[in-house]
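Starting off, we have a lone chain in the form predicted alone, written out as structure tokens.
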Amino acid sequence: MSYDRAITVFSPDGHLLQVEYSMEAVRRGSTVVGIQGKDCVVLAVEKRATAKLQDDRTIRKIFSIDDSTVLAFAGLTADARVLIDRVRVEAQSYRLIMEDAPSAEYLARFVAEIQQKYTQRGGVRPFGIATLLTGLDPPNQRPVLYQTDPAGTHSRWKAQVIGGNNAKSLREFLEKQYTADLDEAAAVKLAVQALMEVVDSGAKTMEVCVVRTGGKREMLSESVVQSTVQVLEQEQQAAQQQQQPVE
């Protein structure tokens, strides 16, 4: 029997097979950094070249939910389109029924019910996307880091990275790398330093969002991402050249 044509049939050993090519359609994407700062959290998202005919603004990578909710992906785009969709439906019925704005928790929920949805009955599949979503924490309006994967499970991160091949090796790097309370400057500087391991590019490759407290948030200019870019530049090529043997 071939355990991977029907979602809703387990494989001896237990696995959900559609699931687990979702999550391959995951690896696939692009490579989604996300980092928790003292007062900010960071999306930085590694944009893929495009034709040379083709205008890179129709290509995005990091979507607004509602007035403080920021949601990147790495996967299918217009699976994320579809998701990106319902979730923006049901911010707005939350903050008509309730009078306030939905907190990043109950909204990362809520796309993951969805995504676990699709992997439960037949004729559908599964998502491929995974998510990092950002938004306030409503005790101290700070904001907050939510992922959420293909088999419909969420969890709160304080540093994580979804999509590319790398995502292993990246998500080391960060557990080495990674400090509490980090202000804003330092946290889009180790996000940008993540994404370097994975663009050749600089900054042409990259979009980094910024999600302050109170729920300000900002899309980073390239000028301002190719100003870190160099800086950390500049910092490699000074500790390489400390590591070179004085003759």
Second form
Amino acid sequence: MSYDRAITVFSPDGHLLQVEYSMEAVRRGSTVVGIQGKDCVVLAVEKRATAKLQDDRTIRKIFSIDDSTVLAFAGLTADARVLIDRVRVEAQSYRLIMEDAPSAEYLARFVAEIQQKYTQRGGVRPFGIATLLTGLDPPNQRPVLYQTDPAGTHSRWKAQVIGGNNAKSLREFLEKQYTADLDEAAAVKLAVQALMEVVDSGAKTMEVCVVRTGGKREMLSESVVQSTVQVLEQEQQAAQQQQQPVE
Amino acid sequence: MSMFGMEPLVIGDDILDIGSRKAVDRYCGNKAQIGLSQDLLMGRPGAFDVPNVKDPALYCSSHFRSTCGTGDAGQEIKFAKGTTTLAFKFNGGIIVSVDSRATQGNYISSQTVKKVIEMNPYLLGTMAGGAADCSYWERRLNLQCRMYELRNGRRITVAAASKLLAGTMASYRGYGLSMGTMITGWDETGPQLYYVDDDGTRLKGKMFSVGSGSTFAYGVLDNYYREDLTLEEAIDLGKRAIYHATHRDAASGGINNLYHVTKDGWVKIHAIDVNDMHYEFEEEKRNEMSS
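Starting from the form predicted alone shown above, please give the structure in the form predicted in complex with the partner chain.
Shown next: the complete complex, the earlier chain at its head.
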């Protein structure tokens, strides 16, 4: 008997194969990097090359959910669209009922709950996306970074990568390079540096968004990203030259 | 979290749907379409049975509503109601003062009703109107507040708690609920006082009095209220206002339960029989006359 047909069937060794296959779908998506700094969270996404005739301004990967909550996903775009709309409605519903802004943890938990529901019901398939969500933490209004996956778990991260074939190696890269209390410039630099490992360099292949303490958020302009890329390239070249033996 | 109109994906009965309008509509409104017989619906968790008549709202409202005065003259069973409750904010926090009488028509059914529901150490609710309505819905609000706390790791704000209750009341509009309550507490935004009504009214304010004796209480409160009352003066004012209301309103009486809401939660100050207060104030009047 094949255990990967129905979502609601466990395999003998305890796997939900459909859920694991949906994580494969996430791996086929483009990369997203999230870095938690001292007073900011940086989300950087890989922008894949679009067809010549396609208007790439209509391809978005970073979405605003609420005033200070931002979500980036990796995986099936259409699934993300549906999920993002649900979260947006939930955020407004929360504001209406609670007379207060929803915290990032609440929204991440909501996304995760929906994703989980779709792994435990007949006739549906899981959402083929993982998300990195950033928003404010109520007591001190500092931005925090949460991740959800198709299995419906959510957890908080200091730095995380989703999507793309190299997520695992990128995570190892971040583990080596990440330090606590990065200021904004350093956090942006680290995010771009991580992305540069997997994309062709150049600002045109990246989109970077920063959410700051107090709720201000900004999509960094191409020129800012480009200058960060240039600085990193120069540093890389300098490091390579140092390693080359002097002839 | 959803207010009316937005249905999230639902699997099975959510414990929080028990008694909600969503459950009523789902199981009773569509009865004809889904072909369920009355037997299957009886005792089903998650729904209130509504009368099997053409207009259930009107039927409930005219037969079961607790109304003041002679409004319930046509009812076979007159439900317990009648009250004076009051609460006011001052510089030292919030005073909540209530009576403890329940009347069913002309019959005093109880002199020892607890009209302040201690929802949790920092949130209080008062009850005026139908005793059963207040009691049930405020205890259910307590459940919702507790679930919020467990799910989110922090206390619910008074604004949100009162909003949840107001939303519930609004969704049962027309069904004849009778509830006039004040939700009060101290959260991270300071001391808060909200009035919530059975038709979904929700008002933020500094002073409210609710119930059949409220007009008498307002007279005393408006006369002596100042923001800079000391704690003793505020307690005395709360006590006095309830006494005067119970003196003139037949549907109020019994014991005056008085609470003080502070930054560290609420404190019960006293429970004094209003009869004893009568003689205390009588004595006071006599002393004033003679001095």
